[in-house]
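Coming up is one lone chain in structure tokens, specifically the form predicted alone.
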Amino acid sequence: MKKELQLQLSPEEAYDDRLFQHVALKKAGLSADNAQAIARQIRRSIDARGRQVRVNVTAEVFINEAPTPLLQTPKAYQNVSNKEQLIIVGAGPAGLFAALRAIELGIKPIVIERGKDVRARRRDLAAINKDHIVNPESNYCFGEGGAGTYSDGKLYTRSKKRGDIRRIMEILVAHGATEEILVDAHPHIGTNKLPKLVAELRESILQAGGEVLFETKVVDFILEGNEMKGVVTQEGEKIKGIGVILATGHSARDIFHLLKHKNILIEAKPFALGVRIEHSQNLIDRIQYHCEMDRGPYLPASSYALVQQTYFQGKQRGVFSFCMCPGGFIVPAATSPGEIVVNGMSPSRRDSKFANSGMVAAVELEDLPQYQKYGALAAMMFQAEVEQKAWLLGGKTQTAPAQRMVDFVNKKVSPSLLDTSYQPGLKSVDMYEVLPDFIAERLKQGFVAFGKKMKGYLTNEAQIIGVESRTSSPVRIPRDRESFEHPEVKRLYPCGEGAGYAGGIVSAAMDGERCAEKLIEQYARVH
């Protein structure tokens, strides 16, 4: 027999399993020491709106029967080594999940990745952090798993329409993620656990007869009339298939240049640009959990989400927090020498003493009149120039320009900076010189407003670090709403975050699956 319960628990009752069993069984009208009954959580969310933090839990109690498995999707893939093949460019979440879905549908995926596998990537990440050397083919954005591998591993998405979120979560659990991601309302995996999981996804592809080609850069497309039949690598190898899923991520500028050079339709796209802000995690916990000292042993590191409408020269734009990383680190995410880009990530325990978040202003195409000469690459060229300016003002290394928060609002260069999680180091700079006026003024307005929404948030014990510029792709590769195919080039399926159709691991994974399904439905002989 199975009972479902709705519980409102203290953090200790929710996160201490022994205590949870006691409370849940008692609520079900059973003795806490009933050996024939077991309770488990199937949904959990924190409610910190009141003075006392509560945890809302949906639980199941099994009486005189074994609990059903939480995982419904077995890890079983057919062998496709001799089947028709499709080309997937990019081994991020969109590319990897497109490959697994293709295998399920009886098609052999050839995944082509410019970067290295997760183990080999680590050396290049160490070189950025310690020696300030950026490898344009292997960095925090390029390589196995894409930008998502070295991120917080957030699995929350609002894009319910794209596909079955639970299915994506179960595939991740089948490849090594903890079952906790099936329970938490805002699940995350952690940057320390993502590399092993990504390697397991690759192993499933290889064991099923698919191929994953690392350090293989696509430099041209094979076009026959208005059809894309394959790609050409930097070694001159031609790889053909029934179609091409282009899942290259938001930072593959060379691919956008190639598309424009080949006269394949692309469009400039609005995005957002700003800084990463770093507070002490203890301060954010005290604000969010209403606690005097610390959050205690049970509650996870707290997060926040902020948004404010701002006005500059008569135009309204949003300023908002982006990719908030509780208990996390700020990392150098440049993809070419001569630029500074910062991003955030968190380990699974979220136990760093720092909290960081992107804090960005919306950039519309009408904000960039002087870049219109670049056509579809207008927003991308603007983005690149801001990153290059940050590099110049930071001292022409991966040392990032920074300023204390209140000093920035008061337009005062900080005489000293705070401790930071950003390993390459910081340089005190007037961030009004780094950021365009319309971004800096909007951020200033946002910070003042956020200080009123979260008492204590606006403080000189926080600092802003530049620049957070890779929030989403500044280019969209158009596709048909129904078929997902490029409107002019047949057999080309723009996919994921780089094409402008996803924002994060789960939405990219779901988009990868849909692209594989649509391509195979249209062009595979087996269908």
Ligand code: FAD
Contents of the next structure:
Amino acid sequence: MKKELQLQLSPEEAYDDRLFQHVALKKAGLSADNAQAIARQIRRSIDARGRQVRVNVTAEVFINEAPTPLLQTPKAYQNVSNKEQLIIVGAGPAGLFAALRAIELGIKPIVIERGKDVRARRRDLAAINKDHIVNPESNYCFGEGGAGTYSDGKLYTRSKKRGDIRRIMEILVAHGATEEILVDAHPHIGTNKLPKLVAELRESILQAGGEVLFETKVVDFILEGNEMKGVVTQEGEKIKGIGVILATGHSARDIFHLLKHKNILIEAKPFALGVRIEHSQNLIDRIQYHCEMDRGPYLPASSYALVQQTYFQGKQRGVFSFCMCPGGFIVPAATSPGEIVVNGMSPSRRDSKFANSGMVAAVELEDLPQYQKYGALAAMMFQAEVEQKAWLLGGKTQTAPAQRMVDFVNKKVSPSLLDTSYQPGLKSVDMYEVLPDFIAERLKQGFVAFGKKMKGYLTNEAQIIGVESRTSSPVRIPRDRESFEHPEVKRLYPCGEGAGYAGGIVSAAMDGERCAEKLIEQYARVH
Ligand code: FAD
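Here we have the form predicted alone; I need the corresponding form predicted together with ligand FAD.
First the chain shown before, then all remaining chains and molecules of the complex.
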């Protein structure tokens, strides 16, 4: 027999399994030491609105029967080595999940990735952090697993497609993620666990007879009339297939240039730009969990999500927190020498002493009149210029420009900076010099408002670090709403974050699956 319970628990009851078993069995009307009964959590979310933090848990109690498996999707892929081939450019979440879906549908995926496999990639990340050397083919954005590999591995999405989200989560669990991601309302994996998981996804593709080509950059397309037949690599190799899924991410500027050069329709896209902000995790915990000292041994490092409408020169734009990483690190996410880009990641335990988050202002195309001459690349050129300026003012290394938070609001250069998780180091700079005025003014308004929403958040014990600029793609590659095919180029399927259809690991993975389905469905209809 199975009983479902809705429980409101203390952090200790929710996170200490022995105590949880005890409480859940008693709530089910059983003796706490009933050896024939076992309880498990199937949904868990923290409610920190009141002074006492509570954890809302949906639990199942199995009495005289074994628990049913949480995971329902079996991990078994058919062999497709002799099947027709489909080209997928980019081994980020969109590309990898497109490949697995193609296999399920009986098509052989050829995944082409400019970067290295997850293990080899690590050395290049160390070189950015320690020696300030940016490898344009292998960095925090490029390489196996894409931008999502050395990240926080947050797995939440604003998408409401619950069934599709569950499918992605189950595939992740089948490849090594813990079952907790099926339970937590805000699941995350952590940067220490992601590389192994990504390697497992690759293994599934290879074992089914698919191919994954590393250190292979796509530099051209094979176009016959208005039909995409395949791609050309930097070695000059031509690879053809039944279609091309272009999942190259938001940082593949050379791909955007190539599309423009080939007269393939692309559009400038609004995005958001700003800084990363770093507080001590303890300060954020004290604000969010209303505790005097620290969060104690059971609660996870707390997070926040902030948004504020701001007004500057008669225009209203949102300022918002982005990709908050509790207990995390700020990382140098540039993809070329001569630019500074920051982002955040955290380990699965989220146990660093820092809390960081992007703090960005929405950028609309009408904010960029002087870049209109670049047409579809207007927002991308603006983004690149701000990143280059950060590099110049930071001292022409990966040392990032920074300023304490209240000093920034008061337009005062900080005489000293705080300890930071950003390994290449910081330089005290007037961030109004780095950021365009319309961004800096909006951030300032946002910070003042956030200080009122979260008492203690606006403090000189926090600092801002620039620039957070790769929030979403500054270019959209259009596609038909129904067929997902490019409106002018047949058999080209723009996919994932870089094309403007996803933001984050899970939504990119979902979009990868959809693109593979649409492409294969269309191919089957014609042939
Ligand atoms: P990408 O992951 O960007 O993958 C594109 C791939 O294409 C790359 O591997 C690239 O090397 C390859 N490529 C590019 N050009 C070419 C070419 N010409 N030839 C061959 N290959 C090419 N999202 C979350 O949901 N949660 C998080 O916690 C999170 N944290 C992040 C932390 C960091 C440091 C970063 C950088 C990003 C983070 N993100 C996070 C965002 C997330 O990683 C992206 O939304 C997601 O990876 C997008 O997936 P994608 O497959 O569309 O593109």
